[in-house]
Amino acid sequence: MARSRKYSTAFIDEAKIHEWLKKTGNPEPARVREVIAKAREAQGLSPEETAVLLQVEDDELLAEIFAAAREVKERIYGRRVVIFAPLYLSNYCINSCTYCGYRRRNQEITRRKLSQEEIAEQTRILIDMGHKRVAIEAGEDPRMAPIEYILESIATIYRTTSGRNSIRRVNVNIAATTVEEYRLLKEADIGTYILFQETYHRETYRRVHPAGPKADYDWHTTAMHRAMEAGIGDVSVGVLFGLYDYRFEVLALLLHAAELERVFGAGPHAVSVPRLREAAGVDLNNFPYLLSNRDFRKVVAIIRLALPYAGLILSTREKPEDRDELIALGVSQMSAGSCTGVGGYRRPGGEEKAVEERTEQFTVHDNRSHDEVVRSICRVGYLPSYCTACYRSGRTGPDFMRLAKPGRIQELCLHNAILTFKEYLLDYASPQTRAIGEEVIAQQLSTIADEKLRLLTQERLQRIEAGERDIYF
């Protein structure tokens, strides 16, 4: 695969990041509150302003940061949480990432690649759980999981149905590739392209990626440039928190977002915040930058304030009680009922999870069912959403940002979230979840100030109750 060097990584200015952190060390409370006040305007923060908040250790000031994050999250995204599930296709990998269970020489996992028939069955299981969007994942192996396999898998997922339902959007998390291959993904009608930077700190990146194509920092770091050049409007970046100093990583992530906006007119559609966790053959004692729960909450809240327009994605790496709390601090997308093993989804009463345990990429800390996660989201006062309308209506990239930045995206998203959640309640929810879910829908309907839109939403809810599906604004 020819590797074009069209884009530079000079935008990750490590010296500047360290300068900001040095300059803002031990900030005065008045300065911290000044930055918090600006953050409440939901217009974002500069890296230096963000550095001020990252230095805060005082509990009272942290509480004010958390309160501001709640306010900004609801101002931009309302009280919605988008639900998705990962679907692991293959764990063959030619990289040697020291933090990952998929690394090439790890003998503690079983290597597996799904056939198209198995992908269809995994998709049907996810549909029957109530999912409408999936994120496909695959290790980097040009022989076992070439782009042709990924494209065929996407097509399989889209054409698979169960009853009257299907997966409406496939997001893709695969290794950095060429503009030509990103164009193929675009033509396959993907939603968001996802790629974790893992760490922006060049020396740490070199150390944790000792071999394999992923060891090329410049190629990996400019992947989103190539994806957006290829026409993929929505990209999702992320840091694997725990590899290096979280303060450095957050500031570097902001520089990455700013560069994408400068070049392409839109920053990342979403930011993932995975935290380094246990994995087969991985010794966490080798990683001195592991985050405490307190620091992780701070990271989530500050990213929400610094990038108010971006979705914040939380995986099942976190425990149930932590996930419930992090929703209020800025998380707007969450996986539910997830399996991180290849072929790990099982029908109720089916095989044991032995396959998943032998093939998983990392340890899952939230083992609740999809329905249990949905019910929990409702209990903490939020609305689960299965909406995929923006992708199918062309509201991506700069078009999405023109709605998200002023907070207008929720004018569409609230109505669509209500409609898609109604589908879930009718088709898949347990009686307990349906009861609390109907209460949440009624409460959210009451917040629609425009009477015409509220009545139109109620009319569409009646159509869904009568059997229609996939109605959206």
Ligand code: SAM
The other form holds:
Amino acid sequence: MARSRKYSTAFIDEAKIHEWLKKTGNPEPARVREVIAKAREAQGLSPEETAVLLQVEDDELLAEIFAAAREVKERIYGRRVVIFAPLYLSNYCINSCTYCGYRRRNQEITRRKLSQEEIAEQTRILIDMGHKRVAIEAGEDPRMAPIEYILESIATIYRTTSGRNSIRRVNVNIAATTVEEYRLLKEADIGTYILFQETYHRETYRRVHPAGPKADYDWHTTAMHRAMEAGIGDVSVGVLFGLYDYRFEVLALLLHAAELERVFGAGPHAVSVPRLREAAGVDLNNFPYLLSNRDFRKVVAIIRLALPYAGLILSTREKPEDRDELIALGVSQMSAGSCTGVGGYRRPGGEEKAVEERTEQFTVHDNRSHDEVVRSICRVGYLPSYCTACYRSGRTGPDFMRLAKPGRIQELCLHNAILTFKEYLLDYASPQTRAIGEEVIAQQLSTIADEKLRLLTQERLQRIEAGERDIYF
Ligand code: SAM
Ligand code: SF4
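Having seen the form predicted on its own, can you show the form predicted in complex with ligand SAM?
Below: every chain and molecule of the assembly, starting with the one above.
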């Protein structure tokens, strides 16, 4: 694969990041409060302002940052939380990422790649759990999982139905590739292209990626440029928190977002905040930058304030009790009922494999079922959403941001969230989840200020009860 060097990584200015961190060390409370006041306007923060917040260690000031994040999250996203599930296609990998269970030389896992029939079956199981969005995941292996395999798998997922339902949006998390291959993904109708930077710190990046195509920092760091050049409007970036100093990483992530906005007119559609977890053959004692829960909450709150219009994605790497709190601080999308093994989804009561295989990438910390996660989101007063309307109506990249920034999209999102959640409650929820879910819908309906829209939502809810599906703006 010829690697074009059209884009530079000069935008990750390490010297500048260190300078911001040095300049803002131990900030005056008055300066911190000034930045918090600016953050509450929900217009985002500059890297230097963000650095001020990242330096805060005082409990009282930290509580004020959390309060501001809750306020901004509520204003921009209301109480919606978008739900998705990962679908692992293949764990063959030619890279050597020191933190990952899939790395090439790891003998502790069984290598597996799903056939198209198996993908259809996994998809049916996910549909029958009530999912509408999946994120496909694969190790990097041009021989075992080439782009043709990924494209065929996407087509299989979109084509698969169970009853009258199907997966409506396939997001893709595969290794950095060429503009030509990103064009093929775009043509395959993917939702978001997801790629985690892992670490923006060049020296750490080199150390944790000792071999394989992913070792090329410049190629990896400019992947989103190539994806956007290929016409993929929604890209999702992320840091694997725990590899290097989280303060450095958050500032570098902001530089990345600003660079994409400068070149392509839209920053990342979403930011993921995976945290390093135990994995087969990975000793966490070798990673000195692991984050405490307190640091991690701080990171989530500060990203929410610095990039108010980017979705914030949380996975089942986090424990149930932490996930509820993190939603309030700014998370807008989360995975539920996840399995990080290849072919790991099973029907309730289905037979376990005769031979115990270990195929998962890392350890999941939230083992609740999809229905249990949905119920607990409702219990804390939030509204699970299965909406895929923007992507299906072509509202991506700059078009999405044009609607989102003046706040014009919020009531439509709420309307679509209510309708898709109603479908979930009718088609898949347990009786307990349905009961509490109906309360959340009633409560959220009452917050739609525009009377015409509220009545329209009520009328559509009745149509869904009468059996119609997939109605959206
Ligand atoms: N192989 C592709 C790649 O590396 O970009 C696709 C995605 S990989 C299956 C998904 C992500 O899992 C990686 O980007 C990495 O951040 C994350 N991951 C790997 N090992 C992990 C661990 N031990 N704990 C938490 N996340 C991990
Ligand atoms: Fe392979 Fe991705 Fe794991 Fe690295 S993080 S070893 S590229 S699956």
